[in-house]
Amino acid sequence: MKIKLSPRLEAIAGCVDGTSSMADIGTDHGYLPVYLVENAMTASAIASDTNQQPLKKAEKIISELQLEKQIETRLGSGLSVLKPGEVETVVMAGMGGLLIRDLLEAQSDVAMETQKLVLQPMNNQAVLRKYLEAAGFRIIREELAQEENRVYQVIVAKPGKMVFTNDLEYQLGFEFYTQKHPLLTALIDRKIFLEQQIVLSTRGKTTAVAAKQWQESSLFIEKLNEVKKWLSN
């Protein structure tokens, strides 16, 4: 059996690509470790989820192809199931944006000892890189990947230092300016689109709250409308 990712998983997957060690927490059937092992990413991975289920599909996978020399699976929450530098990477994805942070902040010192943290939170990414700035992380790449009509950030840090110059950054990533990535158009219509709905939902309406989102919406439309035109200039 040869495993086959998803656009996302092979996105993260290309992120981990080259480390001799990496942890995927939540690992749910396991394919990513599988995967990375298989095709000689790296050396030796630890599979982890709070749920046994999900870990059991994933060790028969393991033994199926015989990997249960290279895969360790374990059971925890979150960074708990790891010592401070027991391996080079930690992978965190298909998760929330703020789980992924709170996690993060749980375990500190698991986080601090690693040399590369490969987050794809599945929303409130804007507020994921404002707590990495804060903790003492600095984001070193950023991928995006499309499956259908969605768009998936992958985020990857380590310990260091930034500083976001740009408020659209904390959306679109740091400094993706610089970046450019190929998909950042497709990211940009997509946050527009699900803006368009709260601009939509909330027009006409004399609360607070609604006046306050409408117009927050709208301004966050006219930003991204202009780093649209910037892009195909």
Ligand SMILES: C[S@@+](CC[C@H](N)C(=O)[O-])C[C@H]1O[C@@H](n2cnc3c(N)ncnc32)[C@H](O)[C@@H]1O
Contents of the next structure:
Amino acid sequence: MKIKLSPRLEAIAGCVDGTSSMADIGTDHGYLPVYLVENAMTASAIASDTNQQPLKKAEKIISELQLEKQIETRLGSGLSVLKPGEVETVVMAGMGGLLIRDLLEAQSDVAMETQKLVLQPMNNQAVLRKYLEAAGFRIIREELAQEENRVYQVIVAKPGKMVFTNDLEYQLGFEFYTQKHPLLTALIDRKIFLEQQIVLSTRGKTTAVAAKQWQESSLFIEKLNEVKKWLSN
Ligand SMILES: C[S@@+](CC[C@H](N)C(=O)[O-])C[C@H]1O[C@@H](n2cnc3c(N)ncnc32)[C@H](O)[C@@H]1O
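Could I see the form predicted together with the ligand next, after the form predicted alone?
Whole complex next, starting from this chain.
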């Protein structure tokens, strides 16, 4: 049986391709490491999760496909399941940006010895990019994937130095920003939609917090519309 991935997981797999060893932290169903091994995109994988139940799902599919020699499972939180330098590539996908940041920070020795981090935060992408910049990582690639009305951001980073020049780059990721990624307009439209919800819910409210939120979101929408205009030129 060959695993078929969703566009989001396929984009992540494309960023891992060509590695000798990888770890999927928060693997859940284990589809990603199975797909990577089945398609010779990695020679070996570690599928890890902090919860027993998801890990059992991964173990089931690994055993059904007789991939136990290539894929090892480990129970534990974040990068604590790895020794520094043990794998070439680490994936953390489908988790919140704050959790990914905290897991990188908790085992910075492991993160710093990894040649490639493939991160797919479900939210707080800007916070994660700020953390990567401050903690001594360099973003080397960014990818986008669309599933229905959601646009997912995949960030590939390695130890190194980078400097962002403006706030929008934290939000949109400068790789696909500079390359005019074909899904960038879809990402911007989604962000505008979410910010409009904030504007609607804070409009006319008199508390200082609501007024600040309204102002920030309104300004952000303006900036996003400017980028959209620039993209269409
Ligand atoms: C929404 S699933 C994402 C599964 C898969 N990575 C994907 O992108 O489709 C999140 C998984 O992360 C696991 N998880 C949550 N906190 C974790 C942690 N601190 N360390 C490792 N795994 C964690 C959860 O148990 C769950 O299986």
